[in-house]
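Take a look at this single chain in structure tokens; it is the form predicted alone.
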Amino acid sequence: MPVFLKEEDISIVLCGEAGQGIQTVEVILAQAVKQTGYHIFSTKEYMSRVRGGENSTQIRISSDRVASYVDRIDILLALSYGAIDHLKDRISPNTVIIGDPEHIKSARESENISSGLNANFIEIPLMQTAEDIGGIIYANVIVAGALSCLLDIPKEIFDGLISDMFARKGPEILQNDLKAGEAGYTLGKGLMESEENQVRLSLEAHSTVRDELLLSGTDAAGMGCLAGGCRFMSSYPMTPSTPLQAFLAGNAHDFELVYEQAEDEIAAINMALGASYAGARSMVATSGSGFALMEEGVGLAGMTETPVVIYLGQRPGPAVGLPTRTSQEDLNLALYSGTGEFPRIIFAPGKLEDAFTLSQQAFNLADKYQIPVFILSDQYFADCYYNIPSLPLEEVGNEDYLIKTTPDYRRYLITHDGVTPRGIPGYGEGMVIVDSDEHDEEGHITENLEIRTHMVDKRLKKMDHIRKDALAPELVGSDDYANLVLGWGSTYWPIREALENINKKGLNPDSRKTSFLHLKQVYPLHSSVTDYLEKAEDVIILENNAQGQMANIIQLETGLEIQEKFLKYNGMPFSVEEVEKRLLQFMGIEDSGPDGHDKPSGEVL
């Protein structure tokens, strides 16, 4: 007899093919259960199918904030013949697995699903019921009302999402939705009241979470964006950018923007420059191989001092390589993008918050150096979602660079620190010419080999004044720390909620031994890296590639080589259980195994 009761934090995992709409269910229950006053988080992981496949949806409601990615599964909701063998993995002998009873009967016959995972079967009518409403396009809102009945969200709120999401298809399609919900909470409490499969959830709900953000890294980066003037965007849709593209465009009336679906991501950059040089912020989306096409247009960038913010959304490669999967792969890829040598920067962020931040001050940082400047995401940090109080609109502060030019003007004028004042066609008296070629101060081309060796000082001049501006990096924990644990970018939470439950756990004897460096600006690197790095007995970065790139870099930057990197590279974001685990053996809490450490699938040293 299955009896689940936990009162702090929840796992549930919905898994179907491509095409059932399990996002659907995703975007009900993470409103539903904001809405009741739960945390929440969710993120998923899919195939690049449009139909079949198994994609699955993990959603974590808790009763305190939650921001990362588990391994572990307290409920399965199973959608599809393939769905629990799919998870095997990552079910376990405490894992609740509800589906209907085709479903869970292909299960156990499979050779591949555990026996020992019989006693969590737990059978509802789930396609009967659908077809009764309608059609088996029914059985996510049944599912979703099902679950919605088990976490105690109020009816009405539930029928309130349903109808905003499904009125603009219809009155006889919004029924059959209501009736399918109905359907979900009826079979819902059938769960909580049987003798036989006794499900029980309880959560501490929290009032004021019903007023916060719910968010995913898309949504926090775009509000940077639109914060930071983002006046023009061009782009190719490319998974995991297009969500970007798609909130952008979506935004553009409201915020005076103009969005352009180029042919393609060559034409894309190029438009994006075009509406630079005319006074416009301007920005591009695309990811991996999308971003290799736009390459010749960052060099374009470079040479004709063009601001520009590019959003890479990473995922692994190469070429198309896993398309819908995530990465930190493409970090090389950005720093070393362009033909010749010219300054940029390359954001990370970690958490909404600076998703927002780093989104606006690129726009801030490209037009004052007149440069690229990247804003480097991947496809977790995109499609996640969790909630937050607010985000941080007082730090918000445009600046504007451009000048009325006079007769005069020399768009390439040799500076002491290399920034021309920047002037645009139409603004004031002066000619503003550009050319792809060297050229001298008035921008006209040159073989001048003398003004050559000007220019290319008077562009790298710059990168001076940007390592100044570089923003400084994260410390969690104690400044007296002996062990330093590394990360950029999306594995942010990850690592500090492994390291919380280490302490929570009481694991760690010396909580103030270990803290948590978290790189937000991964180039130029801010100076005091480097001390932090020194001050520390012993490192560990952890990546989402297979050659430690950030590690790499932090070399060249700092001169100080990390012996020991966590590197996983198979599509998969880390989860605080892998983290956790490899932490303890970094600390020298857990034996790390006879060959140094256990190591996970797709981690090198």
Given for the second form:
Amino acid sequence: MPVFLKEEDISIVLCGEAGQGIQTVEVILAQAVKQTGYHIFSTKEYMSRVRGGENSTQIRISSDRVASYVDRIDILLALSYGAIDHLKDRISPNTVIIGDPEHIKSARESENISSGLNANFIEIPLMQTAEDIGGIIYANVIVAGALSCLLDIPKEIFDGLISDMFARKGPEILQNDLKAGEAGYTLGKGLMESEENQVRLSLEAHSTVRDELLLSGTDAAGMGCLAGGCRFMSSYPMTPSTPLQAFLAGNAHDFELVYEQAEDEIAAINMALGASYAGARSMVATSGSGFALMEEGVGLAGMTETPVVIYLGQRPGPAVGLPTRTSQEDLNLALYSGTGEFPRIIFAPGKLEDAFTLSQQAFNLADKYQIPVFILSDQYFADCYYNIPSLPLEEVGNEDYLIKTTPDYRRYLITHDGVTPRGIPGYGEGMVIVDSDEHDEEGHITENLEIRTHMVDKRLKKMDHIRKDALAPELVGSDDYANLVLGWGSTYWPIREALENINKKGLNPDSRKTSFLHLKQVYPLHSSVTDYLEKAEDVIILENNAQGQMANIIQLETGLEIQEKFLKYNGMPFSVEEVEKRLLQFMGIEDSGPDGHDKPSGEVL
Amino acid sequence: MKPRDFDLPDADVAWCPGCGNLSILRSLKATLAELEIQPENLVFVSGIGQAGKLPHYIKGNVFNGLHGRSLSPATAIKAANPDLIVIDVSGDGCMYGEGGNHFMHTIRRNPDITNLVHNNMVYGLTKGQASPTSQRDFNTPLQVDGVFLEPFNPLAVAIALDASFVARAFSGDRKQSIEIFKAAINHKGYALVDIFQPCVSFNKVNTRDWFREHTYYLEDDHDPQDRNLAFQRATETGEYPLGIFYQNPDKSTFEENLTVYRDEKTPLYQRKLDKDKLRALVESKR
Ligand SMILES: Cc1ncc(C[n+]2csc(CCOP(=O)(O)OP(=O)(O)O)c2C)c(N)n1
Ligand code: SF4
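Now show me the form predicted together with its partner chain, since the one above was the form predicted alone.
Let us now look at the entire complex, which starts with that chain.
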């Protein structure tokens, strides 16, 4: 067996059953890695069950910044019988598989995988060691310890994290977990010093990384919501929006907000609108099917001109789809939700900083224009973690758009820009009357068809200003491009890293020829999007859906048709490798890379 | 205050002449005047239906939302600003049909709001289909074989869920209705008043006279704190008791249980972002 050496960028995948504590390892390692000064990215994929199944977490550890999912597995830690089978498509001859002898034996014996699986197996007595400490539940911490040792993570850092995490479980459990960590370090040391199975990792640590933030997409969006002055959230649990609900509920005391778990999504959005009517900045968080139930409420927000922020964590549909997987399939649902015609804004963050800023701005813009504003997230984005230097806290500024009413206040006074100064009940002497039926300027129900026309015009007129306020897309690369790669939302980093790799490898002699345009406001589009597209000779769009929903919106908004689409909709995010491969084709460069264990998981249109 | 302080002179009342809703509107104005409630502090929340239009005919703030959904915004309005007096006005279809789930869970939350349900045992606005409270054998263009479902019993359900105030009124008796409305609004916690109300256009069975003949008031010595007795009285059919069936003064309200109001009563809209706390939260992730 050769000595296994790996430098600069290591992809470690832990795979086991639900209930084995893989997420605990993810949390401990992510922190330990960052505190040691390495860059970190982690993402998980999991099945919709509480016990059993096969779940995996990828942890990328790097000397440089990393923020995207890769297919590549350098080290696979197999914690269950099915782990190796589950990941066989991503295992290459360069993969080192470390696991308990039992688990490895079963994989070797499995007809399903033994043929053609050409990896390096290293056996460590994981289960026996765990049993000796107190039970197989300690296997996860042993694994964390072994990896920490291989990564040269100081033991004090590791022990500190273990103590933080398990202290509340009582002294006995904490002692056992510390012992398990110790045992893991011993196993790790064994591997480093082994003659035949030597594993050696070498990374460059940067002291600056230690002081950076380690956040998930959910954390960044949640902090943005708090920054935007969110005071009321009513929601109903649904993956992958539940973590955001938990984030805001968990911060409700400190930030003086009300979180209420509604009886269903219909109640949730109607509550949010009630609280907003009473002046509280309000939001809901949900996912596809839950959002489908909220649709009538979106129309109510449109008709009553009541601000509301809707966080929509996308996952594959139709209906319940793949509950724990990722997708970008609900753009149309967000865009067309609600009866009738009224303005809205849709944001789709692609990086943590954007998630923070866009969420904060969502509240401001919802209040400014008295409309629903969407934050389109997805499972991949919500659940991934990486380190960043800081969040743009200094830029946070919340405008106050509420006015004190006078006795003659009219909630729907027709103004030049369609925006009526917004009063709320109990603040001032006026009456604030809102109605889901068509209404006159006072807010009273009307069937006068002339008023109807004026009110539709009033509501839609806001669109002119909303368009002017639209956020510009981000161009990555030279603005002197011929090829343009388009993406939106969470595909930001995989596309960006793929392009950087192509340039780094020198595969693209004229790197200026291809640039990447990322849309973070997906509706309405910033006016520059048309210019960017018109300038390009060739355009390709990447989307986690089957119909190219963004491409269709672009065509609708700009009249420009995007011919090439790379669409993936099997529930997994784009990996850097597959994007790289597809972009090489797009750029007219043969794919000469050796890492071709790619399996097409979607359609290439 | 006078009932006319709640008049809206330009209101275009769209109800049929003789409709029970007109009496309820008059009783409600008289109630609010007697309680000296300022219209600026009053929020009417309603769903959709003939009953749901009531807020447009009375002075106050209004949130007229979706069919069946009025209790959700009503709860949240009170939670966002507990200084407001919130009265939810809906029909029987709106509240017990489309909104049945919210009815049940609002009772569990116990926000300090008053819920007036105009119960005409029929869908008025959509012209005469059965409602959850329609009596058996009621014939409509949709229930062509007559209603064969058991009527929904809102009072019994509310008492079973330990709603904090449960009463039934009859629109034709304004004097008694005002007394019941006053008690409901003064009650701390969720107060349900199911109001028998004739729909002169679409319910030719349960008419004003029918309600008069089939109702009577609970005895003066009825003890509204006796939940078992209240439940028993709520299940009476044939002759329907009116009055305050049940009252539980000991329940805490939804708003009282919210930690935001534990140390400070300020409505949510008056609270400003604490940037230092936000910075501390962000820093905690380093
Ligand atoms: C979601 C939805 N479904 C159906 C309707 C149509 N609709 C309007 S009012 C109504 C029934 C009203 O009956 P009820 O609540 O008893 O009130 P009433 O008119 O008798 O006062 C219906 C079905 C609607 N507006 N919204
Ligand atoms: S239809 Fe019935 S409920 Fe509606 S206004 Fe006429 S009488 Fe009243």
